[in-house]
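The form predicted alone is given below as one chain in structure tokens.
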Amino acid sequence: MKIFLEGEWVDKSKKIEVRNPYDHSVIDTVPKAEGADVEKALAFAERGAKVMAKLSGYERWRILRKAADIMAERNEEIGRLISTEEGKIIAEGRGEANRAVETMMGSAEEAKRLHGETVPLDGDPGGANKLGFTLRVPCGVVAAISPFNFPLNLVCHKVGPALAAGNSVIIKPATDTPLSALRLVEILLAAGLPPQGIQCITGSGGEIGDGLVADPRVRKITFTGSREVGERICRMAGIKKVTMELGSNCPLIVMPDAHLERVAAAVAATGYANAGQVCISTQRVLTAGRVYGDFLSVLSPKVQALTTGNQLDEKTKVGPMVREADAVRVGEWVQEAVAGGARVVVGGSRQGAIYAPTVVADVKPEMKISCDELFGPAVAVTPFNTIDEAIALANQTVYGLGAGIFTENLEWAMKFAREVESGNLHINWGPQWRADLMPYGGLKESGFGKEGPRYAVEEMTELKMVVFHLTQ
């Protein structure tokens, strides 16, 4: 596939290989932009970025929700290279298509939502004869930039909103994962958006991502991926808006009076998910004393009946990882933690980039496999004896994005969404779930800033303030 720059589509002569993770074999390629490239885009972005702004709610409306029907026609086909490039099962490739058509036609339904409020000025004593009010408008020039674990649903959720605020958007999309998001530019432009609405550029990070967030013609930067490059980023961007959407490490507390086998269930749903690439999956499950051995004895079958293999295979549970040197890294945290005295349960090998969903008792919190992102199909499970304990280990930790907690005691369940420092918070499922409409986003390392379209687009948006200084 080409890159789309400044309203073309643009071939290069250095290319980036898109690879299939399962055997490797090369299903497309895209080119290597470079810092002239970023240039480019830039100056083209921030002509389109008065494109957009002149555009009505309703165009803009109009074009997301026609982009949203031609995403639903072509379900299949987009679910398909969704599982193909990054390695999901195809189920789940299916899955996130229809996500990324319910977050454009949220991303649609917003663009008609935008206004600003009067604002009771004569409640100040200097106030009277006075009226005023806000308008909401756009930022001006997006950088949008994706990880690969949600290839098209996470673009859309960057790409949807500032679209809907009247912005210019340019993608810089994940170098293992961009044919999806370059998809999706060919069917917004399909849709009737301006070309100077939107461009899509493939690179390395370090000289594509950079030269973006650096720019001060960017007026706002929205990023998922890891906390090591959010820091990055939010050190080079300057005086700019910024949603960071980061990693975690995501607890799961076990209560004594939980029901075991739908806690089970829910680890082997919520914990092995995109064989365990997801910012919110169950990493840490913490079990009272109580029911530990007999809550290993219920998971332990449910886990060993995720079989691996070929994405695309319709048996499949557990497709690859999207590189087999994480695959790797996944194998070395297990084997270091065994080594300092936990023990495997189900799973522990690796076959190419595919790790077998694993289960890892006795862990202690000091273990790299409980205290760091893990993002692979491994949960570590630790014993705690009271509430208090397991609240405090939940937040022995520097992010903060999902957690869950099983129980039945109401009062333990608020006590849980009161105390636990966590922007996502689950009463009786694990902690990796998500509506893609709803305020998404962590705290403390795991990022700032709201996702889902309603919230993105303030996140988009600039407030100016308009006061009418009235005679009589």
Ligand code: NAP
The other form holds:
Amino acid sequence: MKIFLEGEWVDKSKKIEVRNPYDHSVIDTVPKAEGADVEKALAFAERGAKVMAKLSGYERWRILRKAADIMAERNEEIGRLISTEEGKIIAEGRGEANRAVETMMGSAEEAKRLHGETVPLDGDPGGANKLGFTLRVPCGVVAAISPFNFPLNLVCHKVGPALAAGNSVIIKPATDTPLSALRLVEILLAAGLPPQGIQCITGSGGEIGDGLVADPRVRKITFTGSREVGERICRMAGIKKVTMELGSNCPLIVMPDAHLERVAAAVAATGYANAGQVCISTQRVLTAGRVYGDFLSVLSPKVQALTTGNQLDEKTKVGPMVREADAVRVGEWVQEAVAGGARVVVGGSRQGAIYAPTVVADVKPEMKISCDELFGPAVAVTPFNTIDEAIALANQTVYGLGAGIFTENLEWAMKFAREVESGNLHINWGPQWRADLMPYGGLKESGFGKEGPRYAVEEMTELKMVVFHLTQ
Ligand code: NAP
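Starting from the form predicted alone, produce the coordinates for the form predicted together with the ligand.
Full assembly next; the chain just shown is listed first.
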């Protein structure tokens, strides 16, 4: 595919090969953009922001709504593309394609709802005869930098609200999975988006990222990715609006009254989807000592049943990781835990980029598989005695994106919701659950700012205060 730069599809002699993670075959190539391309994109986007700001809410709604309709019609093709470039199983590829339709539809609705409010200035001692209201205006140029693991829906979570708010957008998709983002650009143009409103450049983030995020013409950065890259972007960004959706090592607390079959089903569903490469994957299963052995017995067969293989085979439950190096790293972390006294109860083997769904028991909090973001198909099980101990363990991390608890006890559930330091809290399900309309984002080093169209449009706009100084 080509990149979309300065209102045109552009090819370049330097290419990046996009490979299927399962068999390493080349699916396509994309141009390798360089610093000069970033400069072109920025200058064009600055002019594009003026074009976008002139579109009415109705026009922005119509474009996004039409894009959602096209995406819905092409669901199967788009789902297959996601699955092929990313490695997630085809059912998950289709699921992501469906979710992306909802994200674009939700964004379209927000284009009609952007509003300010009147401010009762006469409540101020000097405010008599003043009339005040706020206006929401677009930021201008938005840089949208996305990760590999949801190559379409996470791009939509940035592009949809940014366009709904009347900005021009420069997308920088992950180098491993750039094709879905380029397909989205094609669809937006077919839906009537002015070409000035969007650009998509592919190339190494390490090489072109600084030039993009540090430039003062960019007024808003929306980033989803690792904590390390997020921190670098924050340092480089200077004075501009920034949203950071970063990683985590999400805990799930299993209280002694939990229904163990339901917990095991939830762990099997939320710990291994997309081969564990989900920012809210269940990673640390903190289990009450009283039910610890029983829980492992109920969980093991459910994880053993997760068959691995080619992600495009309908029977496969867990596909390859995006890169073989990541599967190697997961294996090393599991081995490090075993060397420290943990036990592999299920899995623990690797074949190329496929790491077998794994359960590691007796994990200590200081082991990498517990305290770092694993981002792979393994869960770490750790015992606890009291709810206070469980909450302390859950909070013993720099991250705070998602957490879950299984209990029938309302007091415990509410204590969990109040005291666990996490942006998303689930009672009687694992942390890996998201409705695209909900406010979604992390606490602590999992980031700041919220996604979900209703919340993201606020992040994509500036608030102006207008005051009429009346005489009577
Ligand atoms: P990553 O390595 O941080 O890359 C994310 C994006 O940043 C890619 O497009 C990458 O480009 C780009 N990038 C790299 N260096 C850059 C720089 N110096 N300046 C600007 N951009 C730069 O993350 P990933 O491996 O793709 O994704 C996995 C991570 O994303 C995990 O930590 C996961 O938890 C997190 N994540 C968080 C959420 C959330 O909602 N909180 C959702 C999904 C994923 P290249 O690909 O060219 O390097």
